[in-house]
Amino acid sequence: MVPCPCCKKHIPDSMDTRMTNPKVAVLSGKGGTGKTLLAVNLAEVAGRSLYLDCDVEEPNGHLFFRPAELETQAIQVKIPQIDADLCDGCKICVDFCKFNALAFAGSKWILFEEICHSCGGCTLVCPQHALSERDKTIGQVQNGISEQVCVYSGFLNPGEASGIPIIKKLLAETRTADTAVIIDCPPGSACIVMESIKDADYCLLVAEPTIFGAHNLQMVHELVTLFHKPCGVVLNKCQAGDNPSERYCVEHDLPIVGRIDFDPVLGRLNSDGKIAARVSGTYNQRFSVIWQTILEETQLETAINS
């Protein structure tokens, strides 16, 4: 048994340890494309690995891994509070807040906690120093072990404005990890996705074989290009006939690192909460081929940059 580099729990030392340990972010332009399917199975075939579920608004990777030895940590942010005796009602803090989280009703100062972004600016601009900060819990991070995978999941409380503080906490676990890291990103291309990919070595884009799928592929491709991240595409739910997402890859010189057919067997395993690469030798092989291709891509990128 050896200690997991991120949470110090013990996992079997007989598991395969790769020569390279990239941080791979898995993302897609919308939900339901197969992002978690890829992320969970790649973490399984990567050997000893770290899986981060950064889709904090609706995390579901833990439903597949069912990690043991669970530990939970509350995540807090700072929000303002007022000393009414010092406040003179100047409303400078209200004018400063671009999120409209502050207001005055008559002479009463009001904070709308649900839309406060915890920037701290209102406390800085108050000329009477009437504002200070207090802690507010916005969610939690949960971690545990599932065979050779160290599983971290973020959970944002309903109604909160932003999950970025939780994502930052999750990504902090990668700084000391000496294993492969699989980052299961939120869907889309908003700021929480940007936060999730900023430290990634490689971005894996998952796309469906439809015009809508090609449009969403374009969204995330433009995002990773903006961040100058090397990337490849997995075409999921492939069937016979035209594939607009594949056509987009060809037109934009995007490497296709894998194809997954539309398969009722895989769909059934996934809907039953099973990790296909863990229970099926056939799918273990298929996802292993995708993982090896990713390793080759990251090694090539490293060689080019050096």
Contents of the next structure:
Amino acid sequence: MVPCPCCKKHIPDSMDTRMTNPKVAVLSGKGGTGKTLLAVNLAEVAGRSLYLDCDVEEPNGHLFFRPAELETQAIQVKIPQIDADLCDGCKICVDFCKFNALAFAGSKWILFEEICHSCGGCTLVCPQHALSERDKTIGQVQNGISEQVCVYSGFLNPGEASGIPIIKKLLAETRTADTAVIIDCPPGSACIVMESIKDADYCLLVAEPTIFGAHNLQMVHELVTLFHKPCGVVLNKCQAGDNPSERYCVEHDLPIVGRIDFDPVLGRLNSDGKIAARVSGTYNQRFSVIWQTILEETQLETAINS
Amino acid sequence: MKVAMPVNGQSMQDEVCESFGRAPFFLFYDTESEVPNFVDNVAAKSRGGAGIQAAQSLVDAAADVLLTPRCGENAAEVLAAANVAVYKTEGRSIEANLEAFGNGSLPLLQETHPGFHGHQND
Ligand code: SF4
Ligand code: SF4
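Follow the form predicted on its own with the form predicted together with its partner chain, if you could.
Every component of the complex follows; first up is the chain already shown.
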């Protein structure tokens, strides 16, 4: 047994360590496209791997992996607190806060905690030194092990302003990892998604075969282009007939690295919380092919860039 | 008494604005002198927390009363801290609402809606 480099837990040493350990971010324009399905199954077929669930408002990956040896860590941010005796009501802090998380009314200093982005500015600008910082828990990071996969999940408490501190904590795990990393990103294209793909070597976009699917694909494609990230597409829920997402890929020279056909069997495995590549030989094979294609793509990128 | 109202334009013929925090202008109406004063709502363009900022500007302008169709819970908290009474407008006419308020026939605004917690812009 050797300890896993990222979580220090024990995994059997018979497993192959690959030559290349890319960090692959899995994205989609909205939820429900199969993003988690893909991320979970790729982590499963990647040999030893690190799976990071950055979809902190709705982390689902752990429901499939059911990781054991769980460890939980609270994630805290700094928010301001006041010493009312020192405050003279100048409102400099209120004017400073560009998120409008502060107010001063009727000789009362008011902080709206769920709007505060923990920038620390108000504490710095207060001429009376009436403000100081205190810790506030906004969520947690859980980690555990599921066969060969090291599973990390971020949970943001409901109503909190930003999950970015949790994502930063999750991504910090990738720095010491010597295995492939699969990053299950939040849906959409907001700043929280940008944070999630910043360190990725490769972005995998998951798209549904509808007009809306193609539109969502375009959204995330524009985002990853902005970051100059190499990317490829997996077409999910494919059926006979026209696939607008496929058309988008062809028109924009976007490599299609895999196709997953619409299949009630897969749907059932998924809704039962089973990892298809773990319980089905056929699907293990199919996801392995996609993973190999991604590996080739990333190696190609490395070759071009070096 | 200084009465504040979110409005769509800068004349008494304009209408009450459906939004509080995002209203383009505020009318401040002095019930003694009966002089209307229209000012830009600085919060209208803010990325998040517009209701809080708008409420703060009303408090800073020493408004006693706010007449509005709706108000977020965060803004309501700021207004309550400064004892600004909040009444619910009826219909879109500025003058009719000022008159109704003068007669004491406007109800207090009972419901506040939850804020968006800045999420819409994140
Ligand atoms: S820490 Fe920053 S965001 Fe939070 S209240 Fe202070 S100035 Fe506003
Ligand atoms: S800047 Fe300091 S003194 Fe001024 S209102 Fe804020 S907390 Fe009070």
